[in-house]
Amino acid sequence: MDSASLDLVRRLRQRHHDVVEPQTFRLLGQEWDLLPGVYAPNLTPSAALYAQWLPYPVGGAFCEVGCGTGYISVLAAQRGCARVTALDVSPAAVENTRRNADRHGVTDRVDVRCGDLFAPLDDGDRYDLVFWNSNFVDTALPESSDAMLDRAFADPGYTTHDTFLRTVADRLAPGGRVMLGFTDLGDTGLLGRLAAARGWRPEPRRRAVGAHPDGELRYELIELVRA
């Protein structure tokens, strides 16, 4: 990643430090609670991309890693999801999401779980669309006082990425779909390497460029289908 585009991370990164009371947000028309580290959806104009980009499998099973405040997890259960899980590492994430959920009446839809990826799942648990906003900056970033909330942003090396690759396949239900959240600020060239070892092809679905007070940046959303 050349110096510009890490200084935007890094100011991004900033402006999402500076949250340290509860806040409020409105985004597509709905109001949603933000915690002091969690990523916060209204810094970046790909929240409301991802969100109406998203084919949510209406009357299936929709799975969102790294749900942060639970926005697309609660829109997914809003938009006709019968069995919404909502994964996070982040305890103050999770406690996010369910506080959206219950803000907005899904909470018998939208079940929300604390872990790594795929961690907290059950055996059996498999769904027709998963979903990851991934944290696609692929270079380490200056240490800083919330190494958690700095998860959202970083994966050096996309080690994350290759075991979300290795392991999605077993949470699918048959004709399942995987998707994935990128922007021109993530190495594709490293995806695409990783995703053909795990079987898989990375395939832009929609894109656009937003821009933002940290600077315009290319929004894609990504499925990866069968190599």
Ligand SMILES: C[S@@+](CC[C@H](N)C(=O)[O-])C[C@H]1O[C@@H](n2cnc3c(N)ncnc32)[C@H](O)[C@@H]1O
Second form
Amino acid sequence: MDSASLDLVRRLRQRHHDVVEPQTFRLLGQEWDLLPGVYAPNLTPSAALYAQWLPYPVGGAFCEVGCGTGYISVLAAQRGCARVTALDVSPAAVENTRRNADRHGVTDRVDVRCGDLFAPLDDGDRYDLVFWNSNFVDTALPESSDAMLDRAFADPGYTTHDTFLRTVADRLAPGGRVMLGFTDLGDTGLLGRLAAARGWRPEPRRRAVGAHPDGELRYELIELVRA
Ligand SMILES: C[S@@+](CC[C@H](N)C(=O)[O-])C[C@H]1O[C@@H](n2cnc3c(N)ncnc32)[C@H](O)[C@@H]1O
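Starting from the form predicted alone, produce the coordinates for the form predicted in complex with this ligand.
What follows is the whole complex; the chain from before opens it.
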């Protein structure tokens, strides 16, 4: 990663550190809770893009890996998914998602669980769509005071991405799809190589350039298809 990009990530991370009290933000015409230490969708344009691009499986099952504040999982329930599972390794994100599910009256359809990738799931859990707006920075960031928040941005060497690529197929219902939210701060070459080794091919489905407070980024919705 070049120094300008690393600088951008550090500034974005600092904006997150500046959130020291619970807040609310507006997104897509609704009010959402944001807790300190949780990836803040209101600080980047990606939130509205992914929320609008995703092909929510209406009547089906949707799994969001790395749910953060949970706005996508709540929207999935609001848009007709019969069953939504929201997963995050961060206890603060899990609490945040529970609050937003409660705020929007969808706790009956949104099951929120804490743990590493698919570890919190039960054996038979299968989904029509698995989505992860991933922590695609593949460089170790200079350590901050909140190691859990750092995991919202970075996955050095893409070890977590590799585990995701190795295990996600076991979580798909027949015809199930896998999608990643990515930006040009990520390493698509490394993603492609790891995906190929696990039998997947990344295919961009949607792409837009979004103005970020710290610069412009290209946002992508990538589908992993069987190679
Ligand atoms: C870029 S943030 C996206 C958050 C939210 N989906 C959004 O769009 O605002 C990535 C999220 O993945 C979570 N995460 C990172 N590693 C994880 C892992 N191994 N298992 C589950 N969640 C993880 C982070 O805690 C963070 O909430």
